[in-house]
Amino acid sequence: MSDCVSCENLNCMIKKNIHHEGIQKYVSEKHNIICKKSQQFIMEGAPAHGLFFVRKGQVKVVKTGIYGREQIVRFAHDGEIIGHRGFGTTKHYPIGALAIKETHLCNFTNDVLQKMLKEVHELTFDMMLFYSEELNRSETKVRKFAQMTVREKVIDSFLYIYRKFGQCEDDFFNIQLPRKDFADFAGTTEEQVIRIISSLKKEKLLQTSGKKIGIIDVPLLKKEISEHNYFLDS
């Protein structure tokens, strides 16, 4: 069983406030879940049953778009929250979530989390800041989608993955995603992503090896979309 006191995710808002007695007495009520690679732990439209905190792993958050096409809303890793749009007055999850690789999750039911929020004001404040930042990211993404070319959207998705997961010593992303996932996140087609990857490789901005992708020249890639304030979305 995972223990919030010994958890190393210092950016997790539960861990951040674990010294409060108002949180400690509820930690034993959380559920510990282990998801295998590609396992879906939130079904879009399913009844909401609390928030999920990623203890360890990688997750993609999806939503069904026009004509039933899957759209990737965001990615998440250690310490981040999943399912927050199903918290509060909403009775159903408006999104789905899948584990990209084996992922360990901590789940707090809505009832338990509401009790903690009422007792620990610091946690309530952190949650308010979190929702404010999420709103800012959503508005930024809408604006970027309206203004960016397809090439810029794909470049933006690569830089997002770079900021979110970083790169290994071999200069490839610390996450392996199929080209389709990049397309679903950038809001374009897999064919367009493949063409743009080929173009960026010729320009010595990107490198690939099978499914692996890595950025060769981060500053130059940033420069291509600097006018869109790429750094607002992390």
The other form holds:
Protein chains: 2
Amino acid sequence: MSDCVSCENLNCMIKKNIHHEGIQKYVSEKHNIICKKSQQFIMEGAPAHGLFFVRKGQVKVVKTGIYGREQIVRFAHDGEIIGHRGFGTTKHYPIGALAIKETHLCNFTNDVLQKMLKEVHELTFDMMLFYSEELNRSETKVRKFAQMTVREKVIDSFLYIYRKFGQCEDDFFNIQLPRKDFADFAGTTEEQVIRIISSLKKEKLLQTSGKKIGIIDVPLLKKEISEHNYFLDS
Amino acid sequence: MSDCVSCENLNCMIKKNIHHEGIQKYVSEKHNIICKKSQQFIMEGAPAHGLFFVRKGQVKVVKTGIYGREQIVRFAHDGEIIGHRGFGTTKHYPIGALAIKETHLCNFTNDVLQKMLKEVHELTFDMMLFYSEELNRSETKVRKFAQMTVREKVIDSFLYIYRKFGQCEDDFFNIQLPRKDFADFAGTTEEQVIRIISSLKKEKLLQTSGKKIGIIDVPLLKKEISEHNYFLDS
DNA sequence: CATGAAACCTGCTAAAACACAGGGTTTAAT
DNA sequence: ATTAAACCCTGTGTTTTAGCAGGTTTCATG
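The form predicted in complex with the DNA is what I want next, because the block you gave corresponds to the form predicted on its own; please supply it.
Entire complex below, previous chain first.
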């Protein structure tokens, strides 16, 4: 249950390197944590005490912005890393993280992690590649925020959620978020998000039912932003 | 002249690891390139053929954005890496790079680099840390772009230039850029930049003389953005 | 030193985005 | 079933930003 060998998250970096002997002795030192819905497990500004992997669940990563405005950096689910931003020179987490629904986490302390990286070079290399991809993603996001209109940013956020979490047969996202969260992720206000949702519903591109949101016509929605853009995956 | 041992850029990652035996045999395989002013040496979208280090000079890193609008990702000078964004999974450069003034570059091909990383684990580790710092920087930038006003973004850009290139005794930046470049970097339009420069001149915070720009009162300018912000270094 | 191009500046206008206010609806707990 | 809290929605006024148009300055070059 708690060991990595039986874990199903094949995209997890530890799992991928579990066959290396150097790594196995450290796996037993990882902590398993269970978070209830909306529970925060990383505090922004707190001393970094290691890396987290999402074993199962949904997480949002936040950062306090200007005027205390909340910014959602990204969402994460099964297999993904959280807390890697605190690993460089800074010894404090630059972000906070909280569970959207009940979430099972694996936690490696910085000490253990450091030892693992020293011993298993393939892991270090994978981490480097991971960071480099994250960097590309982040810079694409900079470009988006700098140049997209609010409507485009909101649509882009919906497509991001769609790509990441998908939607069930009834065509609603496999994740439920309040409008405010979409706003904080897209970099705008709740009102704008609501207005744009209204428009998109009228245009038969989106459907809602209470908190639930789903895309009706994915290709058409995609078309609207990919028109003048190259490929922007994030 | 062309070997790393005598190089003065102590912040360069290669120089830092030059004492490792594994690295020295590869240093001879690096290429030295000299770029004239405004010459482009990385084309956006071209196949990635390695990493560049700035030996001496000034470089701007650009990315074509929405509607073909140009976005300046960052500026670089002595000792800094360029082209690392093309190293992950993508085999094409996601950015372009061009010399602002005459610039001397060192170029390692991807092959050589790969070999170096395989052999010198400290280098891989350093690269990982480098990427992780870049990621933090980039995400700070996302937040800025999402939440700052145009005035704040422009001021922030001036402070960035000040931090990175400094200014001489006559209080002008050690780099000359057209207003348009500041706009592309700050994520706004040339007109806005010009307007804000005018205001700042009236407020005795900035001085200009033709293309030259300099900050008169750094702490006061800093204060304006750091007021509601935590520490934002980029 | 004339000249043309590039860079810089300003005023005006329209559009985009935000903020506030107030009302409606859903949800979950008692 | 009731009630409070959280969430959702819409209208209106204001601010911010972008875009255009036209003018001036600066600077390199023949």
